[in-house]
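Just one chain follows, in the form predicted on its own, and it is written as structure tokens.
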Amino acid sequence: MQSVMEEKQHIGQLFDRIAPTYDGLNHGLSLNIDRRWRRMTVAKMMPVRHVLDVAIGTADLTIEMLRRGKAEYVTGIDLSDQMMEIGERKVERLKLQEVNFIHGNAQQMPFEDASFDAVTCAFGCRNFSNLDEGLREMYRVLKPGGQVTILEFSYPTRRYIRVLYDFYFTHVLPTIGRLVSRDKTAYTYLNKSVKSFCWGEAFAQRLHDAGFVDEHFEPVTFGIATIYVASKR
């Protein structure tokens, strides 16, 4: 079996696999709470020019912050080409002109320094090989004064919820994920890559280790998910 670090060298192919049912099983198996998720993340926005989507994936926080005035244009990143055409396709259909896709690493940018008024990352930063070459790319391409916003899983801390949580994503979730996928490895590396990552404190002092200032952060429903805020000076 795989490592979680194993696992991450070859993001892109996972996702690639999992790209058509990904849209629906997120939304079901959240109960559409990953939605509600989404809409927090944005409120919690500055309106800018031009936003850098990192892991873009299939754009719902794009999408987000443009039905909502948050940014007049978005360039997205992502390692896997499926889910960024599903992205496009959901862009076009709404008729949002305003985003461009672009394939490559979050963790070597293929961007100037200080090219973007805004950065945004949702579900993305567990998936980098190395978290903090990542965090130091988003600082770098991100103009000062500029704000860094990201949502990501992170652990219930109170114990009854976290012994539903374990259950669920243990054993309900990649089982229905398989089922519906059919992928063997991809919602297992999801529970995996979720329980061995930073979060709350941890994660806000990689944040402030990366560069970044006022970083502060919000859980959400029970701590299932968090909210990460920090500016660049």
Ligand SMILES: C[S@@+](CC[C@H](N)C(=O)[O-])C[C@H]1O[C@@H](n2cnc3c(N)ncnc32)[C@H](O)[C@@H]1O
Given for the second form:
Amino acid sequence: MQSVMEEKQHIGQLFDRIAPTYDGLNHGLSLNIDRRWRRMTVAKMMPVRHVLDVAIGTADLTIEMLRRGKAEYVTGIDLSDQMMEIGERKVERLKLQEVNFIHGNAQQMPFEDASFDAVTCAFGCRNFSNLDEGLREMYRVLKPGGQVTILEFSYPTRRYIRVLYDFYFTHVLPTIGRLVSRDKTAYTYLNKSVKSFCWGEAFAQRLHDAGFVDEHFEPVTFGIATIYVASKR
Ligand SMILES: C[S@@+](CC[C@H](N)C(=O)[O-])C[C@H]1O[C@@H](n2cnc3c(N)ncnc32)[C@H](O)[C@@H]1O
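Same protein, different form: I have the form predicted on its own, so give me the form predicted together with the named molecule.
Zooming out: every chain and molecule, the one shown earlier first.
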């Protein structure tokens, strides 16, 4: 069995494989709560000109921020071409022309220092093989005064919610994920990666260590996910 770390080395391929079923499974398995989390994340953003959406995937967060007028244009970076292809098709269908998709690694981005007015990342950080490298890169490419907004899975604090959560993530989600995506490992990886990841204060501290200031966070839906916001001085 592969370790979470080994799987992270091949993350682009993993998402390439599940790309065709990613959106449907996301919305179905979360009972559409993921859409609400993205809306809440975007609500925390200030309207700016140019946003970098790290791990843009199929562009759901980007679409939401363009619709809400939080960005004039968006550059998205991702390791999975298949995820971005689906994102590009969605953006075209919605006639949102202001998106530029770039293949690349969040931990070593091909952008100049201080290039973007804001940086976002939804459900991407957990997949980085080195979280601190990814956060430092976000800090580097953000303009001084800019804000980073991150949405990521976390772990509920209430005991009875944890029991349900553990059951859902260990049994229900990997089984449905495997059947629908026909990928044996991807949704087991999701479960493992969520459990082995840091959240709350610990994640806020990592933002601070990367150079960000005014870091704060809001757990949503019993802490199943958390929205983090921080700034660059
Ligand atoms: C769970 S999806 C999230 C996609 C999208 N942000 C959303 O909200 O649906 C995670 C995405 O992160 C991308 N990813 C993971 N590690 C990455 C890295 N080091 N650099 C760039 N993209 C990465 C994957 O290819 C995948 O598209």
